[in-house]
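Only one chain is included here, represented as structure tokens and corresponding to the form predicted alone.
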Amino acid sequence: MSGTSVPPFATARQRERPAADSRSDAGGLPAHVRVAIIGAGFGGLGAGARLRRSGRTDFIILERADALGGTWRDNSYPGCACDVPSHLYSFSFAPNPGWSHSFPRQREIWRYLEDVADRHRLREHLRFGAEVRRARWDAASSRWHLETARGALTAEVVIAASGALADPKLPDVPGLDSFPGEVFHSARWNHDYDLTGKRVAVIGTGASAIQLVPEIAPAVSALVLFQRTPAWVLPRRDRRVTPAEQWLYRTLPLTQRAARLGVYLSREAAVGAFVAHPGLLRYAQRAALRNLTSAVPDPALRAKLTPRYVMGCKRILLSNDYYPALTRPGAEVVAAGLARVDGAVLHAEDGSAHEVDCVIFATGFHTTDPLIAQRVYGAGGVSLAQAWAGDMRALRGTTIPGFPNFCLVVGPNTGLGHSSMIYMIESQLNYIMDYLAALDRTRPAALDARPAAQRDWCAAIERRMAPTVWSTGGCVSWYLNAAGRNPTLWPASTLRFRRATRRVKLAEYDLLPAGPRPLQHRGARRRFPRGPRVRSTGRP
């Protein structure tokens, strides 16, 4: 999915690929392209499709793996599926009338992305095994210089679509290196390892854990679930899509667009509870508690699984079989984190000890510290990781001061707690397409976001974030960085984000001319006058 390296704890995987040959690409790297895209997941393929739809063909998609698909290629663990309805978890310009269920499964999403690549003739632009090791802005040539595993090239614009769920996060557990059994992350599932009859520990209780636990529970001899914080779990209202419905969507595409709109509006109706009135979530909390009570008769286990924070503060999970799996013989919930490992024995923070054969980490990803930031160097040789200093920020979630002609897809404060990320990705792609149009129209060598514009944008986000459930709900989540700030989620409606990213405001950018110039000499930058039509309000 991304241009960053796969962590060393990734294990070999054996999995059936979609029917299309993902591994084929068009050959070597060109010396120069107008646009270089990093990553071939939803963001990268969406960017490629939008470029082709706009008539632009001078671009390349650099993918570190040997197949497209991003997080839906990597997460092949048992039970992997999406918790956003199928109609909404797809591009508006590339509907799929053939979804088999109301919530899409991993392999279906992967096949869908293969179809998007074919429909929009993206295979000629794809380069696999092309991990981006370094991307450096050169002010003299006004180009990005990219070093990849397959060679070097230059680009006028870089679109980083490596995504938030690209690089698994493994906690630093003392003694883990000495564990004699099998260890892997849920996003690097070892399909060669047979779990049948094994004593298995699962670390984490997030979205991946609640999907894989019910799948492996019947096969293992013992299941130990390490849970720092219980999750709010609602029933999953899933069903099969009938052949008649699929026929209708193929024959009358307007019916599928109407179904998509209905799902979108129902999801969007919940945004107020997340961002302004968290008290409204108490009704959903009651439904979740009823779900827990009906599935878990043991009061001691039920107490362990009952959250003590406001629903929505952490990601709300959907499952019909997670709680029943934890009531099976041989299943145990440890209401504490993993403290240390001593040989085959796992010691929890509550003092309990558990001997196991296999450890599966379902501990999430580098969401607030993306590894690609360590490899991107902007003006003055400063890396993106240095510029962020542990607190990622971007103007309209897309551009960063000091990194000219560099655009992020799924950048800071673009995540959601209530709707589909594909909608947000399309909004950002609208902005990036207008960014390219602004370059064509005004003809500078590059656009560089102004620090003041980014500060205004981020300050407005902070004001909107203050009353949200993510700030007031009483939990610690993966949405927060080490400083306790939320650089991950968008604290408003998706429609507001769509409006905010409809057009590039040139007043928020410095226009950089071609040729060498002193880094600190601002007189070398063209500025647009501040008038009513281009004034930056800083409001998201």
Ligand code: N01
Given for the second form:
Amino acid sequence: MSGTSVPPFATARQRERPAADSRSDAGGLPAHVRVAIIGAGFGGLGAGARLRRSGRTDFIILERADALGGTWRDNSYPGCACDVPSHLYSFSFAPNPGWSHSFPRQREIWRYLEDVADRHRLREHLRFGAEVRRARWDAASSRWHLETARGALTAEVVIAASGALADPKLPDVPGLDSFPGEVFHSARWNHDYDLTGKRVAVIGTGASAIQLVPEIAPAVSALVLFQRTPAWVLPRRDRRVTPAEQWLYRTLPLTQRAARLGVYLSREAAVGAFVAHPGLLRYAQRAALRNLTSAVPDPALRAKLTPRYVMGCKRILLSNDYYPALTRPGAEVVAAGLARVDGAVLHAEDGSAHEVDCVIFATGFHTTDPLIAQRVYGAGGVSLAQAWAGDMRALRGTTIPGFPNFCLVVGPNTGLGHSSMIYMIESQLNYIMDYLAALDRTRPAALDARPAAQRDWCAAIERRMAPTVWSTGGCVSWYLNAAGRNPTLWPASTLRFRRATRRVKLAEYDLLPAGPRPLQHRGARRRFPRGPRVRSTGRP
Ligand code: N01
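Let me have the form predicted in complex with this ligand next, following on from the form predicted alone.
Complete assembly follows, chain above in first position.
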């Protein structure tokens, strides 16, 4: 890859090796399904598994790439691993007694997802190369019309699980097109390019960079790390899971459940520091500073690597080999952003210039402006991107007024800074399953979130967000949108989110009847007679 564009997903050449059987799928598209799921990562596969477990088989999973796995398929950079412990980074309904380490590696997670697809008979529902180009709600038929790279279909309900870490982000660097060498993003690793002996620039110091830097440092002749903001780095307490432990988990699954609960509770115990008492994080800051001091003897380098914001404001990073890699001969930390490129020379914001053969962007993802929002058109022909206008919001992280029968997985304000996203995904799946049950029970054609319900929900989130470390910690992070608002993280315990997504409150929805009707504006909508009015608490 060169220039400033990033391919939408990693091709087999950009991955180390495609999973053995992930490229086959069950054939053409049906004309109509009850549920269309977009994306075959944790969210989409989880949705499929939950549908099958509830006895529903009339669904399809549309995946734009040629394999399942989502972000764990696309991020194949050396050293890629998860910083959430294995036992918790898996579905509660699909435990894996075979995890090799306490923190799972990328390939192992990818294999786990392949296994989930097999165990829950999802292969017959998967369609690869079926990128959704447009999804349009048709009020007359109360159906979603989907146009995909493999043809068209209609669906009663769409579950969009395209992920928050799906579309890589490149900074707009003037002159990048003039760079004669190799350029790629960490999430589109070029495995055909041999870094041995090359002068390599890495842009960024987030979770991806700190994992890949130690892996490439021994091979390259020069490593230039462009660091705009130093990160807080804690030691990673990783170890091999012994065969005896694996045997125990296989033989007595309850023991793995207990281990999972232990990890969950220890992570959950930290939430108060993030959301209410950021001062408590100074204890962890001390441990991180000790980690830095012991690994980096040079005071000048140490000063460059010392963060100047409250820990937790950006994602806390875990590594034992990042700092040592930066002390190697040939490694240089440029304490400034990449400003411009002139041929093979990279100019930093501090005025320094660095000639390199290869540039690796570890610059993150489009988290607050997801691509899928530009492709989904709700009632009145308004796209989700237009409805959000750069500020994404959803009722209980899942549904949006004007987008009937459309559910997001990993929607606005469902992200975490302290625990496993899989737990949050499962909470959302509970909600979506209840949403489908509510459609079956009350028999409207569609449920449409009420604007007032979404407003109340988002206002409560806003109040909870104010004292969090993400708002007060003195940093700019990918959690925030261009206006400085945080539409990504959940500002409370995961248990609170679980409770808030247990059931769909029908009072928060308009129940839309079937049949043709003018649905160009909300006032023209026919409504079902209601039962007793339940006031929406909008309380997260
Ligand atoms: O991306 P990021 P990431 N010049 O957005 C810098 C998940 N993840 O891919 O901090 C120089 O965090 C930017 O600088 P600044 C996890 O949720 C999980 O690393 O904005 N630098 C920043 O340092 C994570 O949070 C795992 O000042 C420039 C970096 O690019 C999320 O993915 C592993 C620049 C972007 O960091 C994203 O992580 C890996 C410029 N012009 C990823 N422009 C797990 O272990 C931007 N930057 C679960």
